[in-house]
Each structure stands twice: as structure tokens, then as C-alpha cells.
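The chain below stands alone and is given as C-alpha cells, in the form predicted alone.
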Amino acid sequence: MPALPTRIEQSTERDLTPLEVFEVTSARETALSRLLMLYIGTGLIFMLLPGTFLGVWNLLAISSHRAADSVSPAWIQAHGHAQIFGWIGTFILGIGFFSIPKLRRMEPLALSVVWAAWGLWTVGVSLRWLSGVCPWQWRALLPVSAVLELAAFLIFFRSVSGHRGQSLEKDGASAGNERVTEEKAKLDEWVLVVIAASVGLLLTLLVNLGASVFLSVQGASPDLPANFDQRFLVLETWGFLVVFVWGFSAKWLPIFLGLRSLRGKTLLCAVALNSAGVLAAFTGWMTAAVVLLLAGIITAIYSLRLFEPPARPAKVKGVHASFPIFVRVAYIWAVVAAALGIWAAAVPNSHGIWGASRHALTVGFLATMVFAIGQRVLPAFSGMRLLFSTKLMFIALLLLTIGCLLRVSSEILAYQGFARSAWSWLPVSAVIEMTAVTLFAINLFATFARRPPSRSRPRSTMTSRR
């Protein structure tokens, strides 16, 4: 019999015996789970080293000089790119490659495609970070990194938007099953939201490519101008990261939290409001933008029924019992972020308020959701493993929440000149958040190091062998 890895790519179920089908399926699942762990491990490295540690270093320098402009903008933007694209972006690609084809009942992906996307994305994000912290050949590195990131995403988008599997089409041969097939062909609301997020990511990468080419030709340094960077951050965060979280929330939270049925059309209205807000911000209408963004997040919460009495008890087996609380806290942070944006747009010289708004969104909402949902689904996706420690999960989420609260409040008080003593709180918040992300990474790495439970063969297959 040919080697299983080769047959994973070349054989169909019609070519194999029942035992071989089981073995090929098991081998494919194992290989895909290992690739997912590679994506997650890569994201964790970006989160820890070029992301969090560089961010802490920047904040210590700002705190010691008591001036927000005491650190190079290129370093701050390199830190942000590593966090947004290197950490959360890599997580999204890995989870998307693993889960979307299964949820949409698509044909299995070629593993070589998943490898290629990982290589292009990792090298692209690494070069982008290097071009920000090291001036060596940055005019060449910036556009090359942008091209590599865009190529990786196009591979991802092409793969997860392919055709459905043949088995579903065959099931539609009879008249009774044709209706089922038509229902399956209609995309669920969560899929439409993920598609909208993917479009947002595509636009972000295209703008990033255009800005990188412009800087490499006419820029004096690898950092974006402050005014453009603020608009670009809205596109990066609200334009695709937030919408991705909404899409996966619509799919998973009703199951995990026992929520009532999703208000699907309302969620699509939330996406429309959010998209209008992102467009307004990118064209310079910041006041209208933040109002629309606030309306969008409130509408999204209403559509998810997050704060309504649940229909069923939450499923917290394998995670800490506080999991549903932190998910709701994360969405409260998103409301806070949008509300702070309205305040910042209404007053002059509001650099500290804008910074607090961004931190409330990126750490309070996005990172908290990654900490909560990631430790809920990633162990299962990675070979049905169990989370290493539910206590570490709780401590990481608690520290992240405390650190974010301290950072958001101290950034407003210090940067806006309300309290000089708040400058000394900034490094404390940074250390607390760094401890939180380190514990999160340790918990996932320890989970991946565990041996997954063995998969037993089907009873019929075992009987046939005798």
C-alpha cells in the first residue's frame, strides 16, 4: 500500500477500503492539526517577542520620559503590525484553514497550500517588523513584506471559498434531498460576516501595499504619517478584526454560552453600520465614523443576545467556569472603545484618549476574545486535546483585564495632563499585560505538548479485519 501522506493528497474515498478510508482520514486530521498548531505557535511567538515585549519596551521609554513622542513611530507601528497581523492575523488564518472547510462541508484542502500560506505570511510579517525596528534596506523590505502578506491571504481566500464536497452534491440526487441541498447552499449569516471580514482584510492588505510602495519611493522613514496611520488603524481593527470576531461569535457563542437564536439580519445590519463607520474614518469624517462604530457594536451585541437570559447552560467543560463572563466583558470593552472614540473626536489634542480607545479595542476586546475563545476551541482543534490548565486560563484573563483597565485609565490621565502620577502607572499596566500574555502562551504550548487521545477504529472495520 502506498505511503499514507501521498494517498492523503491523491486518493478519493472510492479508491480505498473502509480501513484505508479511516487511516487516510486520521492521517489527514493529524497533519492538519499539526499545521494548526504551527500557525498558533507562530502567532504566539509574534505575540510575545516582536509584539508584547517590544510594546513593553516602548511604554517603559514613554513613561520614563513622560512624553508620548519619546519613542520612534516606526517602532510603535512595528509593534502594532506584529500584534495585529503576526499574532491575531496568524491565528485567524490557521483557524480558518482548519474550521471553515469543515463547517461549509467543502472538499479537503491540499496541505501544501496551507504550508505555502504559512511560509509567505510568516516571512512577510517578519520583514515588516524588521523594516520598522532596523533601518537596513527598509525601502526594499517594506514593499516585499506587503506583497508576501497579500499573496498569503489570496491563497487562503481562494482555498476557503472553494466548492463544496462531492458527497453533499450526491446526497441531493433524490427529490427529498434536493431541498436539503438548496438549504445548505444558502450561506448562513455568520459565513456572510466572515466574508465581509475577509474583504476588509483584503482592503487592508491592498492599502498596506500601496502605503509601503509610497514610503519606499518617497518616504524619509519607514513609519506612516500620524494622520494616515490613525485612519489605517481603524481599517485594520474595526474593518476586519472586529468583523472576524463577530462572525465566529455568531457561529460559536450560541453553542458555548447557550444563547438564544442569533438575530441574523440584525447582525448584517451591524456589519453595514460598522463598514460605513470604517469608510467615514478613512475619508476623514472621524466624528461620524465613531458614532457609526458605536451603533454597529451595540447592534452586534443585540443580534448575538449576549446580555439576554440564555436558553441553555453554558458549556464550560474543559475551560474555566468564568469563560462566559470574560466573553461578555470583552464586548463591553468594545463599547468602551467606541465611546472613547466619540470623546476623542469631540475635543482637541486628544492623543491620549485616542490611544486609550485603541487599547480598549485591541486588548480589552480582541485579545480578551482570543484568550477566551482560543483556549476553548484550539485544544479541541489540535487533535482533541484538553486545555493544560483552566486556572492559568482564568489568571491570564483576569490579569489581562486588570492591565487593560489600568492602561486605558492611566493613558487618558497621563497623556491628557489630568494626573502626572499616572505616568508611573503605565509600566505597571505593561508588566501586568505581559504576564497575562506569557501565561496564555505557556498554557497553549503546554496543551500542544500533551499527547492527544488515541482514535479508535470503527467497530465495523475492526470486525472486517477478523
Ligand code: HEM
Given for the second form:
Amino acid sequence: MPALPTRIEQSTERDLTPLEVFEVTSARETALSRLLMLYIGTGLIFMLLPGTFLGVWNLLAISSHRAADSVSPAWIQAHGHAQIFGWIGTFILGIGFFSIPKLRRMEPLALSVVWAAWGLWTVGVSLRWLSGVCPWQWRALLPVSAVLELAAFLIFFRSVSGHRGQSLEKDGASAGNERVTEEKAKLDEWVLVVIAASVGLLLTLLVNLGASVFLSVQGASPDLPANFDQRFLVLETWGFLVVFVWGFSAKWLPIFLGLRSLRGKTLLCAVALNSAGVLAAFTGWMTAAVVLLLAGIITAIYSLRLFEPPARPAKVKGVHASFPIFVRVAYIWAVVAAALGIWAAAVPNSHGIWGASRHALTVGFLATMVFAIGQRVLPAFSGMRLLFSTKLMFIALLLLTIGCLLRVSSEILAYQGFARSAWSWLPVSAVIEMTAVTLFAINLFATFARRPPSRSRPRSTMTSRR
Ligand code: HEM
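Please give the corresponding structure for the form predicted together with this ligand, as opposed to the form predicted alone shown earlier.
Now the full complex is given, and it begins with the chain already shown.
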């Protein structure tokens, strides 16, 4: 892709006509939208094959043997890594590259940087998955994959935290400093939350690198020991993904759901409680950890005012009208996840309850939020397209909710030995969830395949052409 940046760089050396400015800007936007679609498409492939397919395979094996430990931990961890880093992580990087420079009014990023981060991240996550499912050369591949993932993130972080562009200063000069200060204040809380989430991701990747090097030198197999894995899971879910979702919720939900203004400081308290919970889990203090995580999510919901009467009607144009309900359902799942964590920490041999808590968080909260918000924002980000089908969106969200309900309940009943018949519901839940993620992927791929509406030229350029 060298042609486009070169043209843009050359074009800044002389004054451009309005038509040239329009053409350069719109070519850049198109290139960036294509790159976003590449990131999202890559995330969807990770979600479908290395993620969901392997997850379903694992669950079918577990339910047929009626034993949670009948599947190799390396396969389970490969599935988890593909979902968390391959699917949601790739989505976050793509959306971040696309939206943060615009929101911060930065100079346009060099597209080569976005490509480089995509290449390093995709190869890193793929190698990690391969070293789990097929332990060929895993001692070398594991640390290499961790280094590649960290390098991709550092490129991303350096790019989106760079200096703001000239446009802000120009705006400030013309419209008065108050406007700049006001916008900065408006951005502050959600930006701080996204920064906290980025720190969580950085810590996750550093711990992942340390653990990979340790395993490669000392380990007997590529999987993390169960005790460490459980703590690491808290870091990669509550410590990074959940906080990103809060940040994007604070930015978008007041607009999309017509909510009353965010209680910004309260949201920052929620992040502090959540971080304390993650730290407590990492030091092995599980009971305190889950209580803090529950307090954090309840505080976050209060700060977002999700369950208060809205100030304005929700904006559901282009998505299914049930969108606001599913966003609220997702947050209820996060509370359920934390509450199940408290139960699991209080009783011995609670493998099934921990599994149900993890599933309520990853599928109930995270996947539902990605399904709901993703289908709301991604069509517009990918060149002002329209979502292919709002009905498919609804069916996918409904199936995901039903599948998750069945899975969370049957995992507790079967794994904890409360009801033997629940072993046979597990495969049903897996197939329902797999159908949901497949429909979600079809809807997004079909949206990207649609022709975007053509951009209309600005009035001044049309006049200058005549
Ligand atoms: C069709 C949907 C899915 C199925 C059938 C599935 C299946 C499984 C199974 C069988 C396990 C092993 C632990 C247990 O028995 O509970 C597991 C663990 C896990 N899953 Fe899933 N899963 C699905 C979706 C997801 C999604 C959407 C995410 C993340 C967004 C996810 C993240 C994880 C993680 C992080 C683990 C723990 C890995 C570890 O122990 O290191 N799963 N999943």
C-alpha cells in the first residue's frame, strides 16, 4: 500500500485545491476503512475456527466423557487465547486504530504502521494457538508468539497515544480556548478508562511473555499450570477486556441508548475497585478479589445509569430495536459472573462454578456486548455501510443469550454433580452458541461485501469543477 501515503505526504508540500483535498481525504478514509475491515475479518476468523470450533470440540469431548478434565488443558487454553486475543483483541486494535486518532484529532496515522501491527498480531496469535494444539517446536514458538503480540501492541499504543494534530490548535485559536477545554473535559473520563484498559492489556501481554519464557525453559508442556491460569484469566478478562468495554460504553451508550449523563467520577471508582480485585486475584486472595469485582461492576452500572429511565429515546436506526435490551442483558451477565465467582470462592471443588462464572463473563457479557455494539458501529466505520440484516442481528443475540443461559446452568449442574442429565444439555448449548457466532459473522461479512454509498463531493469542489 505505499502509493496512498506517498501521495498524501507529497500533497502536503504544496497548497491543495479543494477537489484534491477531498480526493486525498476520501482515498485515505477508504484505505483506513478497508484496513478496519481486514482487522474485523481477521477477528471473525479467529472467533469461528480456532476459537469457537475448538471450544465446541472441547465441550463435546468433555460431555461425552462426563468429565471436565478429559480434554488437554493446552487445547482449552488455545481456545481461550483465540477468543480473547484473536477475536476480541483484534477487534479492539482495529477499532482503536480507526477511531482514536479521529477522536483525539491527531495527525493521520501512516497506514504502514496499521499494517505492521496487524501482521505481527495475527502471526503472534496464530503461533500461540498452533503451539497449543500441535506441540511441534512449542518451546521456541511460545515465546516468539508472545514477543510478536507485545510488539504489535506497542506499535498500536505508540501510534494512538501520539501528539495531537494541528487541527486542534487551529480550532482552539478560532473558536476560543473554552471549546478545547470543554471537549477535553468531555473526553476525559472515558479516555482515562480506555487508558486503564490499555495498561491492563500491556500487563497481560507482559505476564504472557514472562509465563511463555518460563514454560519454554522449565515447563513440560505448553499449557499454563491450572493455579496460575486461573489468576491469569482474571487479568485478561476483568483486567483488560471488561475495562475496554466500560470505556467504550461510557463513550457510546449515553448516545445510543439515550442515557442520562455519565457519572464520570463514579466510573473511575469502579475502575479502581476492579483493579484492586484483579490485583487481589493475582496475589491469590480470591474471596476478596471476587467481592471487589462485584462491587466494581455494580458501581460501573450505576455510573453508566443503565437501569435509570433514559433521557432520550434510544437510537436504533440501522440496528434491531431490541439492541438496548441486549446491552442491559450483557451487564446483568457481568453481575451474574461476579456473583458466581463469590459462590465459587466460598466452596471447595468448585471447578464447574468457576467455569460457569467465566462463561457468563466471556459469552454473556463480552460476546453479547461485541455482538450489540459491533453491529451498531462497524457498518458505519467500514465506509458508512448499512448492516446487512437487523433480523440476523436479533436472532444471533437471542441465540447467544439462550445458549449462554443453558451453558452456565448446565455447567454448574453437571460439573458439580448436582444433576447427571445436565451433561447432555452441554452439547446443545454449544451448538446454539456456535450458530449464534456464525450468524454474527455472516451478518458482518455480508455487510462488508455490500457496496458503500458513494461519497458526495463538497459543494465548493463541485462549484470549482464547473
Ligand atoms: C460456542 C461457544 C463456546 C464454547 C462451546 C466454549 C467452550 C469452552 C470449554 C469447553 C472450555 C473449557 C472449560 C470449561 O469446561 O468450561 C472453555 C474455556 C474457555 N473459554 Fe470458551 N467456549 C465458547 C465461547 C467462548 C467465548 C466467546 C470466549 C471469549 C470471548 C471464550 C473464552 C474462554 C476462555 C478464556 C476459557 C478458559 C481457557 C483457560 O482455561 O485458559 N469461550 N470454553
